[in-house]
Amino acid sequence: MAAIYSLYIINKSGGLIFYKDYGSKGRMDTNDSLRVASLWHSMHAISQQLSPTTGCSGIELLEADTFDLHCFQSLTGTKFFVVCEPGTQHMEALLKAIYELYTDYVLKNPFYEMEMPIRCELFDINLTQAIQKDRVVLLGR
């Protein structure tokens, strides 16, 4: 079993615009994952106004029986959210890593279009890899 079930990066408009699925029980095809981005966006977006707390950025972690989400948001307003295990630790850590190959690999590559799905190569090996080295800290597999 994977501490990490899924990856969902959102853009500020709440489309999703890269999903990846790292061996959760029940896969999801691409209508669920695209239903699971936009009700995250929304239950995000009406955290921040309902919120006691002046300048609450929105939700950063839900935790479920089953699950755990957390959230990362840039200042640009793309949304970085990892599905786990329930107590899974230093999430945060990994997002934000997870965040800089986004800036490394996909913004700076001239091809890509902002707001678009994201299909760079080299994001996808270096996400992995993270993601691997992640695993092996917190499972030791």
Given for the second form:
Amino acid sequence: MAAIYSLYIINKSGGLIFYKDYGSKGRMDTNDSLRVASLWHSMHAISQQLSPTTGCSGIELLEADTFDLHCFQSLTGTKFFVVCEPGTQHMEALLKAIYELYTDYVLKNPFYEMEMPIRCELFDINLTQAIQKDRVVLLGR
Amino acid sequence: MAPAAPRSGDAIFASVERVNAELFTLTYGAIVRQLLTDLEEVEEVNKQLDQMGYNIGIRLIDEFLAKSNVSRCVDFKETAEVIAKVGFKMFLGVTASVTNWDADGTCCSIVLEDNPLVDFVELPDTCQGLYYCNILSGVIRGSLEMVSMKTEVTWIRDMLRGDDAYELQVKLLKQVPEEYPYKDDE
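Could I see the form predicted in complex with the partner chain next, after the form predicted on its own?
All chains and molecules follow, beginning with the one already shown.
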């Protein structure tokens, strides 16, 4: 059964603004999650410079033995990436949906400060619903 | 998976929830009146409106990018077209056009056909220096700053001041791509 292990959102300067794990496989303590986030931010930036093709916007998919990492970067520099079971489908669509939830429940909250850690309950609730819906779709196949 | 095609301004405008236009006009009018009462100086009010617009713009840009699926613009000309055709349509329901390109392609005018902010508004003599719609210039400036473009946005023509149309001049000052903290000489 395809599953998401964890979700990270990084701001344009590489700071982790949101982290959520789903199940024990993706769980990390705070320091480790911050480390992963800044590591990914740097790797993503380096990959843009190393890429042999012009106009490369960075790593979109990293496939490893025990996990896949899908990354979506908005044109404003905010990165959304999800660590999931190898072979999980439709992660790009999920990341796009999470981006839309971010623009709604985080950015439209006037009390949310830009680039700061996300502490928006509505975002959490809607995110859980989106992931659940995704799970149901995956299980239903 | 193929990336989604960009959506037109009309399509997005039709799909979002709407609000009564008069409520919008009244709310904006109330904001301007309150700023005039609090700050008293017309220049200060212009600056505040621009700042408010900037704060809106930095958040609005992600909403715009998420809903419209536009890809990175190739040059500033495309940027201006996208702002006029998709942006203004999507958020204000107005059609805008881009004119008056300079030789470099870094400065243009966006002309608004109509403007829901100013329905029923007349400027009194005491507020002659006021740019009533200055929030729009801040919105454009804020949005473009979040996609690495530093711009200067000013009003060229303003119907409330007696001109025949609403014309914004958008000037690209510089492109500021993301700075990465890697220094070779450390």
